[in-house]
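We begin with a single chain expressed as structure tokens, specifically the form predicted on its own.
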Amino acid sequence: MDRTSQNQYVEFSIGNENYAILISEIHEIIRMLDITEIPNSQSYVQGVINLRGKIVPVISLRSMFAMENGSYTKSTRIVVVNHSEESVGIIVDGVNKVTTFSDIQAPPERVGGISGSYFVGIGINNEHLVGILKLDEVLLRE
């Protein structure tokens, strides 16, 4: 696997599940702002946020991942996210920590019911496992 654990993580929290991408994926992190729903969209596109006057579409891996809705607490977080020279907002349940791995593993086929082909592996550290998201997979999905 290409990526070292040298490499930095935002370690995220969706539901009991814990996620990360690569910080250098990510712009900034933001509190929850109101969203304006895109009629006839995806389920998990949430809507889009003005964010300094740039409209920033905004989904909800929790709707993309099948997981129960919850509702939004004061540790909700937007992850706004750099891909393909567009910036997209991703709600998580709440921020973590920066972090490192220790190892990185080859996903499985299935990780927690989710498809393995959404993360570019499983993290490793003192703590517990970690599913590392691939944000093409994640981000144009159809």
Contents of the next structure:
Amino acid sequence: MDRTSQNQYVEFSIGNENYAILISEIHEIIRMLDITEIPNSQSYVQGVINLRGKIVPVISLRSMFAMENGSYTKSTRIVVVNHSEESVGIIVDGVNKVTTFSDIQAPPERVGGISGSYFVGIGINNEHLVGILKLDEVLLRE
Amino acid sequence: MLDMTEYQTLYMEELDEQLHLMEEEILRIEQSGESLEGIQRLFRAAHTLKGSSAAMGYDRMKRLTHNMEHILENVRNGEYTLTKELATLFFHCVDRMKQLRTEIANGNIEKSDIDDLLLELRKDSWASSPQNEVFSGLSADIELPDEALHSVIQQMTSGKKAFWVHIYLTDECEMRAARIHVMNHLLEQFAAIVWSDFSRVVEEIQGNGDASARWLIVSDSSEETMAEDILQWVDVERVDIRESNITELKALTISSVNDQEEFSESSISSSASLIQEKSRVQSIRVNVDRLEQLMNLVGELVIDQTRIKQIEKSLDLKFGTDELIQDLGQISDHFTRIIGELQESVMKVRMLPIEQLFNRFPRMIRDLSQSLGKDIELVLEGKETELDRTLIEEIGDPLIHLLRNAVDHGIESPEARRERGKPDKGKVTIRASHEDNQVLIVVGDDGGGIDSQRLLQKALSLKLLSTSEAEQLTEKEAVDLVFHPGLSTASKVSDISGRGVGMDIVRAGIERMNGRIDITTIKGQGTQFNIRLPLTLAIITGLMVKVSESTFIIPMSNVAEIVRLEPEEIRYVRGIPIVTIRDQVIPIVWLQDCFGYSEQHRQNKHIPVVIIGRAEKRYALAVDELLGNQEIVIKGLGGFVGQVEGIAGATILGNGKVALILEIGGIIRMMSRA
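Take the protein just shown as the form predicted on its own and give its structure as the form predicted in complex with the partner chain.
Zooming out: every chain and molecule, the one shown earlier first.
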């Protein structure tokens, strides 16, 4: 396979784990903003932010993946993705790099306690394994 | 290649417009009788559609309109009468065309079969029997000049009678024009001719077309003797003679005045129609998306403007009387004013007369009253009242529901009405008007009114409330039970309404628009629903309140009153905190409890309280702090977050933070559950 045609991913971390999203699915990556909580909403919806005059909901993968809530740090970022013609922000602990994977394997049934259906696959590069998120599934509204 | 899609859009727009016009016109003719200008408009609509459908290659549409046009032409010529059956058939045609329209819009193919309608349309049974209808047959399209009318009336008072005479020439007749001239002469010998179209007929006769001419004569002979005489003349195939009367003649004279105005289109029949005519000339079509975009941009400006104001204030505090800051202040003030005006202008651009919504109702009421066997008059008032287009879209369904209810439950059967001494014909009114920066829409009927006792019994039997609760209800509260989910007064479930869903949805819908609905009903005399809506959905005045360090916004339209309570004023009834304001006992709710925030700040000396809710059912919302009111731009939370109970949307404040807008209806629901 031609290396340049290989898909590029943005790799980020939540806790000690690494995940990735296809770069073409990402609209922008911003620093942490003030989040306005929405009472009585789904627990994984952290609230809404003002993204240059647009109101954008932000979700926490931590609570979606039933991980402990960590506090926001200097490296916390919001990855804004486009999902069914709407922007949604995903809070991550830090963005690592843009990367490619030499091999992508089908996801196992569970990935460290998280349903495998949330993943397109497990990307392998020379350093470690990265769960590639399937946004359609992650952002699926009940 | 031509860009067909562009034509397609134009065609669809034209189609909508003309179909609408047709429906309106058929209704009008059905209700107030045939008139030449009505038929003319209908004819024109069918003709226009025939042309454009043919150009676009929609064959079925073309054939339908062609056949309608053909019948209408005959109606115009007085050969056919627009009977109720024909009107119904035309309605069917319009319905089928709407169906075709949807099919064209979806797949660019006409799918619905039209052969049944064509068969009906081609039936020759629409020919009129002239004696029955005043405006038909012999006198269908006649415009009688004033002088003619005067002379007839004069002669009739001296004992003579007026007759319509319609003479048909035989097919074999040659030199038809001359023959008709001769007949005019012959008639003159035994009668005074008041009016005739023979000269027009003479001009039009060419070749072997049908030839017939009409006269209005005054004579003292009888119909029979005249007919006998005329049939003796050469080349007469048939003659129709009918006596006329003053009423009919007067009607024809009046209608002729209207006709002339209609055709010249410059004279003024009423100031309202003049305005309409003018606005049509000066308006342009704008894509809705562009308007939406414009409104969004103005919304951003409003937000930025409040931020600039805030920064200016901070700078002023920091640097005091610096000249540059004063300059900034001036500019920002000007900015505020300009944006205010811009906002108003854009809002006005989005306003549409409610007419386009109202126009859907006559047809609906007609169909409904026919299927229910009730005779109902629909009165539409204030068609020109303007409101935001999104509101017009949203209010449609609730209004339709209320109207259906009025026809189905409100108006009694003709027998019951007679017993009550009311006219057989029921009256349903829908009226729109502006009232202090709000839109007021009233849906009323002169039917039986809402039976609050029956509602109560039903609610009791369905265990929607307990006996003790029922006893405490005031009359008004009992009537308000119609809004209770799962309650409908209809004793039998009909197709039209009475499934017990509806009124609660109507109210929820109106409240979602920051509107209010209330009922006045008098047993035996009728019911009236008053709906109050804001002028626009996009920008509202909101009251900013602080609760547990978060700012929330309460739409001003929901706020009944703002008071500060001393802690001693709060009493407890069965553990529920209450306060008495002007003899009304109002339960107090802490907003943070609604949202599950931890308790704090309750030891305030004065507790600011916002009274919300509808007439008898009020709640006092206790908050931590009142932050004043402000124009706010409503933004949705988006599909991902979805509907959140108690939250209507969000806005961006001057400090750049997002604040949530409360949906009071939802808050009340949450409270009544607690």
